[in-house]
Amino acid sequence: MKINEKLINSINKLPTLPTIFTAITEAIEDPYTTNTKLANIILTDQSTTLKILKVANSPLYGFHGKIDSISDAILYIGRNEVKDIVFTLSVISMFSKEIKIKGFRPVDFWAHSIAVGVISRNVANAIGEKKLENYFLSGVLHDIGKIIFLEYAGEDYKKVFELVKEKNCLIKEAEKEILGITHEEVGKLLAEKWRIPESIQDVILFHDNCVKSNTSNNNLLISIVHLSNILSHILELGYSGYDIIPKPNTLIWDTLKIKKGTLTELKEKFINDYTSTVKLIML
C-alpha cells in the first residue's frame, strides 16, 4: 500500500470531535436555541468554559475583562465565534504534543498556527471586514495536514523535513516527492471528514498557492490566511516546518485593498495579541 492511501485510511479512522463540540454546533444550528441554552450546553464543560471566557477577554477581541459569564461571551464576541474558540480547544487537544521530529516540535506548529488565525482576524478587522467569524479559525486550522503526517507518517516526514533541507525548497514540495500527497490535500479530507464549512476547507487546500475558489467571500478569506501565513513567517511566530519566506501572489493585493502602511502599524498588536493568545491557548 503506498503512503498515501495509509495516510486517508489513517483519516478514515480518526475519532469524530468531542461531544461538547457537536453538542454547540446543533444548538447553534436550531434556529429555535436560545443563548441561555448554547451557554448551559458549554458549561457542562468546566475546562471549556474557563479558556472560552480567558480567550474572550484576550487583546485579540478587545474586551480586556469585560467577559465574566459564557452568556456575555456569547452576547459579545458572537455564538460562531465562541464555537471556534472551542473548536481550536478540541482540535489541538486531539492531537499529541510531544512527538518530535529534529527541528519541528508540535507546540511550535500550534504556535504558527495560532499566529496565523491572530494576524488573520486583526488583518480582516482592519481592512473593514464586518463579519469576523471563521478569521481565526481558518489560520489555526490552515497547515492541520502536517500534524495528521506527523501522527501517523512520523518516519516518512522525518524524510520530509531532511529533503526540505537539503534542497531548501518548500515542505509541501518535499512532501508531494516523499509521500505523494501534500498537507494542503490531506488537511482538506480532514476537514471533509470533520464537515468543516466549505469555506474553510478551500483556505486549507489553495492558502499556499492563494488559488482562487469561486466564491468573493472564499476570495477574501484565502488571500487574508494566504497573506497572514507569510507575515507569522517573517514575524517569526511559532514555526510551520520549513525556514524559506514563501511570496505572496501579486493577485491578493487587488482583493484586500490595504492602506499602505497598515501592516507596519499593526506589527506590535500581531505580536501582543498572538502572545497573549499562545498563553492562554496551549497551557
Given for the second form:
Amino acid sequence: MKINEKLINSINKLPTLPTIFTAITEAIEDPYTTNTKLANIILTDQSTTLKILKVANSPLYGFHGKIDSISDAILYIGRNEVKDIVFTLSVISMFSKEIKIKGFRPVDFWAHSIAVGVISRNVANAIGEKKLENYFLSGVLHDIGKIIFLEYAGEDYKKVFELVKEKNCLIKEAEKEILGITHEEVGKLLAEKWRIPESIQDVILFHDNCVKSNTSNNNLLISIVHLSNILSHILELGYSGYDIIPKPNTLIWDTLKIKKGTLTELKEKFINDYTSTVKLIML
Amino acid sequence: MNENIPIENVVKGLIVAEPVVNRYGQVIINKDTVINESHFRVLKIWGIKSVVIKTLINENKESKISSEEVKNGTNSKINWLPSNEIEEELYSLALEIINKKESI
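Form predicted together with its partner chain, following the form predicted on its own:
Below, the chain from earlier opens the complete complex, with every other chain and molecule after it.
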C-alpha cells in the first residue's frame, strides 16, 4: 500500500471529536436552545468551562477580565466564538501527545497554529471586517494535516524534515516528493470527516497559495490566514516545520487593501495576544 | 581606513565598515559583513546609494564569521523580493527580528 493510501486510511479511523463539542454544536444548531441551556451543557465539563472563561477574558477578545460566567461569555463573545474555543481545545487535546520527530514537537506546532489564529483575528479586525467569527479557528486549523502526518507517517515524515533542511524548501514540496500528498490535502480530508464549515475547509486546502475561492468572503478568510501564516514565520511565533519565510501571493493585496504601516503598528499586539493565548490554551 | 563608495563601485569581497541601514533606520547589512552576490539585491531593493567599506582588507577570522552569518541568516530565510510597500514592510519586520537575534 502506498504511503498516501495508508494516511487516508488512518484518517478514516480517527476518533470523532469529544462529546462536549458535539453536544455544544447540536445545541447551537437548534434554534430553540437558550443561552442558559447552552451554558449548562458547557458547565458539565469543568476544565472546558475554566478555559473558555480564561480565553474569553484574554486580550484577544478585549474584555479584560469582565467575563465571569459562561452565560456572559456566550452573551459577549457569541455562541459561535464559544464553540470555536471549545473546538480548538478539543482538537489540541486530541493531538498533544509527545511524538518524537527531531526538530518538530506538537507543542511548537500548536503554538504556531495559535499564532496564525490570533494574527488572523487581529488582521481581520484591523481591516474593518465586522464578522470576526471563524478567523481564530481557521488560523488554528490551517495546518491540521501536519499533525496527521506527525501521528501516522512517523519515520516517513522525518524524511520530509530532512529534505526540507537539505533543500531549504517549503514543507509541502518535500511532503509531495516523499509522501505523495501534502498536509493541505490530508487536512482537507480530515476537515470533511469532521464536517468543519466549508469556508474553513477552503482555508486548510488553499492557505499556502490562495489559488481558489468561491465567494468573496472565502477569499478574504483565505487571504488573511495566508498573510498571518507569513507573519507568524517572520515573528518566529511557534514552529511549523520549516524556517523559510514564504513569499506572499500578490493576489492577496487586492483583497485585503491593507494600509501601509498597519502590520508594523500591530506587531506588538500580535506578539502580546499570542503570548497570552498560547499560555491560556496550552498550559 | 574606511571609505564611502557609491553603490556602482561596490563589488564582491569588500567588507562593510559601518552598518548599512534602510529608510526606517533598520540595519540591512551588518558591519564587518563581506559583500557577496545576494547583497546587491538587498542594496537595490532599499535604494541604497553608497556604502562605507574598509579599504584595508584583511582576511581575518572576524570577517569570515560575519560572512557566514549573513549566508545563513537573511538570505536563507527570505528568498524573495518585495514587490510593493506592504511586502517591503514584511521584509523590514523580518530583518528587524533577524538582526535582533544576531545581536544577542
